[in-house]
Structures are given as C-alpha cells and as structure tokens.
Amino acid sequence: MIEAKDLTFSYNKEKQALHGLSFTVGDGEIFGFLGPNGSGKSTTQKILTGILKGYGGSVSLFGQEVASARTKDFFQKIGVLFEFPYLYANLSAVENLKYFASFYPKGQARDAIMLLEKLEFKKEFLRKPVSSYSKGMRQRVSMARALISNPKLLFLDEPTSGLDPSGAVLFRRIIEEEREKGTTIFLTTHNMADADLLCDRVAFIANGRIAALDAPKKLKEKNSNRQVVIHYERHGKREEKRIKTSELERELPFFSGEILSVHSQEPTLEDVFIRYTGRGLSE
C-alpha cells in the first residue's frame, strides 16, 4: 500500500528534515509513525498525502509514485484526519459532511448522520454551527470527515486528541473496525497507549531518521530485562522479590507464603521509544 525508499526532504540548504527513510506499509495494516516534535513525522505525512512536493527518493501509494499520481481518482482513495480540525465554523456538522461528501462519486460516500451517530455525536448539535462545539465534538466531526468517503487508505494524526477516556475507547474501536474492513491506516500520535493497542507495527523516528521499526510487542520483548516481580505475604508481612525469568522455576519453591501477584518487568512502549530516540514524545 505504501512504500518509501531513501526518502529525503529539505526545507532549505541548512535544514534537512528527512535523511533517507525507508519503510513499507502493507494492505490492511495499522502502521504507527511516532516521533518527538521536530523529528520529521509531520513532514513525512505531508509528503505521503501529496501536500509537500520536491522530495528525494521515492514514495508510492497504491503502486503509484505520489509525485506523478496527483489525480482526482488517486485522492478519492485517501481519508485524512488532521491534528488541527479543518471544518467550516459557520456550518453545522451535517452541512460540513455533506459538503465534503460532494467531492466523491455517488455511492462512495457514507451517510453523514449515520456516521455521526456511530461516533456518538450529540444529536442536539447536529444542526448547530461548528463554532459552538467543544474540542471533543469537533474531533468527532473531523473523524467523520476522514471516514465519509470510505477511504482505502486512512491517515490519522492524533485521532484521540481532545477526547475523554470513553471517547478514546470508542475511536480505537472504530479504527479497528476500519482495519477489519481492509482499510490501511497510517497513524501518527503522541499517545503511546493508542500506538500499543492499535498498531501492527510502529516506526520510531528521530532527527529525520528511523531509529527502530517492529511490532510493539517485539520491541518491548527485545528491550526487556527478563525479570518478574512477585509480591507475596509471609507471616502476615507483605514482601517483594525480583527474579530473572530464566530462574523462575527454580526460585518459586522459595515462597512459603501466599503469592499475591506476579508482574513481568518488560518496558512500556514509551520506555523503548525513549531508549531508541533519547527523547520523550512531547519534547
């Protein structure tokens, strides 16, 4: 679905943003693209969506080079959720969606009201102007805009931004449903929980280079200290013991008290990210 080879980009002679990125995204895959501010992830997404021209190397979507495939048919296959919602503030949610749906062939666009219902948008605001919406409501309309065309390739930039926990769970479920339909999803986010729960693979980008690329589970396993922490109670006192997983079978008979919990000490995806990039996502 997506193939980038030796992708480079410079804003000027003194500022090279991308230094030879190479990666692929398979059909029906949720691919996470994670990096600190200024790492090059937004530049990459703008190239993939055809916003930025003049890149080096090659980038193809649907088997077509992006630079030469800027046709109406090409863009009708793509849905984009921008980090900063782009909606007409004087129009309502329904009016916005019907306007954007008009860009696509009849039969391709989804029903605007049904889509908003799926996104649990408040019915009393359906006909009110976007200017009266909260950030979470605008995010729901923006997601509906990205989905209105039934895209084959979906770019999501910070999809759960501005949502409460229940809204974030809803969005993750909808994203997974899109993947089940066969939609390919390119996800950029600062939310490691979203990346860990949703992505088949993630790429960590730092200073315009890919520092690591693999499935979240494999990245955590590769960087694990191979230990478990066992909390137990003995003689009425709560105690803790750390054991290497290789020694677990031999050590377990040591406990004469009641085992209360056993926790593996594998790192979080954010721990792994910082290890590879040297920076947190928000830096």
The other form holds:
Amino acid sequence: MIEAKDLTFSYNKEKQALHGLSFTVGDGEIFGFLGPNGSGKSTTQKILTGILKGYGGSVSLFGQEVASARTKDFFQKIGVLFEFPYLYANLSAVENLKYFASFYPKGQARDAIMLLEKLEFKKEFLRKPVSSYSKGMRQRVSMARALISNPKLLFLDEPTSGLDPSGAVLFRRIIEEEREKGTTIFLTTHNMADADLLCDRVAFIANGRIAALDAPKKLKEKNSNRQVVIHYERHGKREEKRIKTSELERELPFFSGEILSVHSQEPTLEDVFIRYTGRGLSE
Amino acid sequence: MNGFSYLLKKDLKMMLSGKFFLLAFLSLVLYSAYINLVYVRLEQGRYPVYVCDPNSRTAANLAYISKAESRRELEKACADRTSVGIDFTAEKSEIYMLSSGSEKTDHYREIWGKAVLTGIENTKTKTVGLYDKEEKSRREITAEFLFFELSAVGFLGLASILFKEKQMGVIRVHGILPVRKSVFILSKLCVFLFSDLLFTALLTGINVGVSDSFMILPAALLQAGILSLIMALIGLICAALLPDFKQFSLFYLVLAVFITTPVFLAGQTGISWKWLRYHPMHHLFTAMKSAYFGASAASVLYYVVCLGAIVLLFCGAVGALRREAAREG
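Please give the corresponding structure for the form predicted in complex with its partner chain, as opposed to the form predicted on its own shown earlier.
Time for the whole complex; same chain goes first.
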C-alpha cells in the first residue's frame, strides 16, 4: 500500500526534516509512526497525503508515485484525521459531514447520521453548530469526517487525543473494525497505549530518521532484560527477588506456596523508544 | 457539480454568519441617503465676482455678482485673494484679481471671471454636456461610492471569510479532499461577484434612476465585475499569506492609504499628479466613471491587462492556498 524509499525533505537549506526514511506498509496493516514533536512525523504524513511537494527519494501509494498521483482518484481513496478537529464552527455536525461528503462519488460516501451514531455522538447536538461542542465531540465529528468516504487508506494523527477513557476505547474499537474491513491505517501518535494495542508494526522516528521498525511485541522482547521479579512471604515477612528467566528452569530458592506475585520485567514501548532514540515521546 | 453546489452553499452560509449582507445593505442605505439627502443638494461655491461699472455700461443684474462703487472698493473686495473683480471704468473692460498662491486656483478664477465677463457682454450661454447638474452629480458620486465600496470595503469581505476558515483549520482539510483549489476559489469568487453586481445594480437604480440605469448598467456591471474580481483575489491572497488579522489590518491600511486614496482624492478634488496614469487603480476608477457617463474610455489594452491581472491573481491565490494547506498546524 505504502512504500517509501530514501525519503528526504528540507524546508530550507539549513533545516533538513527527513534524512532518508525507508519503510513499507502492507494492505490492511495498522502501521504506527511514533516520535516526539519536531521529529518529522507530520512532514512524512504530509508527503504521503500529497500535501507537501519537493521531496527526495521515492514514495508510492497504491503502486503510484505520490508526486504524480495527486489526482481526484488519489484523494478519493484516502481519509485523514488531523491532530486538531478542523471543522466549520458555524455549521452543525451533519452539515459539516454532508459538505465534506459532497466531494466524493455518490455511492462511496457513508451515511453521516449513522456514522455519528456509531461514534456515540449525542443526538441532541446533531443539528447544533460545532462552536457549541466539547473537544471530545469535535474529535468524534472529525473522525466521522475522515471515515465518511470509506477510505482505503486512513491517516490518523493522534486519534484519541481529547477523548475520555471510554471514548478512547471506542475509537480503538472503530479503528480495529476499519482494519477488519481491509482498510490500511497509518497511525501517527505519542500515545504508547494506542500504538501498543492497535499497531501491527511501529516505526520510531527521531530527528528525521527511523531508529527502529518492528512489531511492538518483538521490539519489547528484543529489549527485554529477561528477568522476573517475584514477591514472596517467608516467616511472615514480605520479600522480593529478581531472577533471570533462565534461573526459572532450575529449582526456585523458595517454596511455590510462598509466592505472592510474579512480574515479568518486559519493557514498555516507551522504554524501548527511549533506548533507541535517547529521548522520551513527550519531549 | 455536486461538490461545487455545496461549496457555494457553504460560502453563502459563511457570508450570512459573517453579517456580510447586512453590512452591504447598510452601506447601500448610507450611500443612498447621503446622495439623495445631502450631495445633490450641495451648491458648489463659486468665486465671488465684483463688478465696478460707474458709467452703467452693463445691464447685468445676476445674483452672484456684487457691485463695487469705485476701483478702490473693487480692489478692497478682491483683497481676500478669492474674489474676482471686473472693471468697466476704462473703455476696455479688465479683470482684476490678486493671486491666491495657487497657480491652478488662479487659473480657475481667471476662467470664471472671463466666463462672467463674456456672459455679461454677450448675454448668451451655451449648454455643455448631456446632463444637468443633478444628473451629473448623481452619476459622479454613485460611480465614486461604488469604486470605494468595491475596492476598499468589498476587499475585506472575502478576506475575512478566508481568515475564519484559516482559523478553523478547514483550509488544511481541503488540501486532502478530491476538489481542486481553483474550484474552492471559484465558488468564493462567484458568490462575491454576484453580491457585488447586485449591489451595483441596486446602488445605480436607487441613485441614478431606474430608466437611466438601463443605459448605464451593462458598462457599469462590467467595470464592477472587473474591480470586484481583482479586489476579491487580492483579499484572498493576503488572507492566505498573512499569518494573523493584525498584519492583515496593517496591510489594509497601507492599501487604503497609499493605493486607493490618491486615486479617490484625484477624482474628488481635481488634484492631478503626472504619475497617476501609472497607477492601476486610476485606470479602474476612470473606467468606472466613464461607464456612468456613457463614455467608452477603456481601450482593448485595458481589458487585456485586466484579464491578465485576474488570471495572474487567480494563479497566485491557488499557490497561496496550497501553501496554507501545507502549513504547520
């Protein structure tokens, strides 16, 4: 679906934003693009969505080079959720969706009201102007806007930002449903939980370079110190022991009946990110 | 076409929510009230004329002429450096006046003095031009107000709508929609052009008279259309390129003070600068005025340049919108 090879981009002579990125995203895959602010995430997404021109290397979507594929047909196949909910504040949710849907062929666009229902949008606000909505409601309408055209390739930038925990769970479920339909999803995020729960593969980007690219599980396994922490109780006293997994094969240094809890010391995705890039995601 | 009709509908809603039509209506009421209640009733001041005719050689008894009993009294009356004196003491009549300090004003005073003298001597007048004073005033001020409305006020309309869209971030959304930037601009231009043409027709109908309007409107609508498109496109480019409304306001001030005002001033006061003929707005202003007086002042070159300017500005607007769509959020 997406193939980037030695992708470079400079805003000016002194500021090179991307330094030869290479990655592929397969059909129906959820691909996470993780990096701190200013790492080149947005620039990459803008190139992929055909907004930024003048890049180096090659980027193809749907088997066609993006630079020459920015046609009506290309834009009919993609859907983009921006980091901020960009909507007409003077129009209602339904009016916004009908307006944006009007640019797609009749059979392609989804029903605006059904889509909003799916996103658990409050019915009483359907016809009220967006200016009266909360941040979470705006994010729901924005998601509906990105999905309204039934895109084959969906770009999501911080999809769960501004949502409460139940809203975030709902969005993850909808993203999963989209993938089950065969939609390819390019997810740009700071949110490690989203990346860990949703992505088949993630790429860590820092200073315009890909520092690591693999499935979240594999990245965590690769960077695991293969230790477990066991809490146990002996003679009425709580104790902790850190042992290597290889030691588990041998006899335990205490009775199994004394064990209170066993914690694997697998790193979080954020720990792995810091190991590869030397900085945190929120920096 | 479905997308374009939605674009038109959305732009109309934006104009309505931005109170654009209300402002245009208020302008129409204000201009019309001024023209009908004030401007056409204004009597333009003439230079006072004093006649010294001790031998009663003339029988002139005009309301705007004052009598001076002697040459001394005539000179005293003309000491204000505004009045014009005509002395019939000698066999050959003579115009007497003191310089006002402005060569141009003195020239006009002299022309007026000679005209009065000729009028007294020949007691015959000739009508110059097709229109009476009120007709001329109405056409002149209507053309000027329309030029002002389209160039200075109308310019703000489209820019303010685009600024709103910029603030809402929706221009970025249009960057990934299957719609051309040119169609996005075209829809805005259509709505504003229609609104400006309607304004032109109403302003002309109300202030020049319905029957005369039929003669004027084809040419006036053409000039209004050209001016409306040019100003709307400049407004759109500025709104797309300038980061905030403060900078836009500053630019608007520069545009109003240094670009539109000299042309307006020259048209209103009779001041003439040689460089004005190189000022593009001057040609638009002249063409607008000519349209209201049935004169065909605009040449083919004028229309070619206007068309070229509109095409160039349109391309510039497409580029500016692309830049805005790619801007960092």
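Take the two forms, superpose them, and find the largest set of C-alpha atoms that agree within 1.5 Å; that set is the rigid core. All figures in this text were calculated on a predicted structure; none of them were measured in a lab. Numbering follows the first chain given and starts at 1.
Relative to the superposed rigid core, Gly236 undergoes a CA displacement of at least 2 Å between these two forms.
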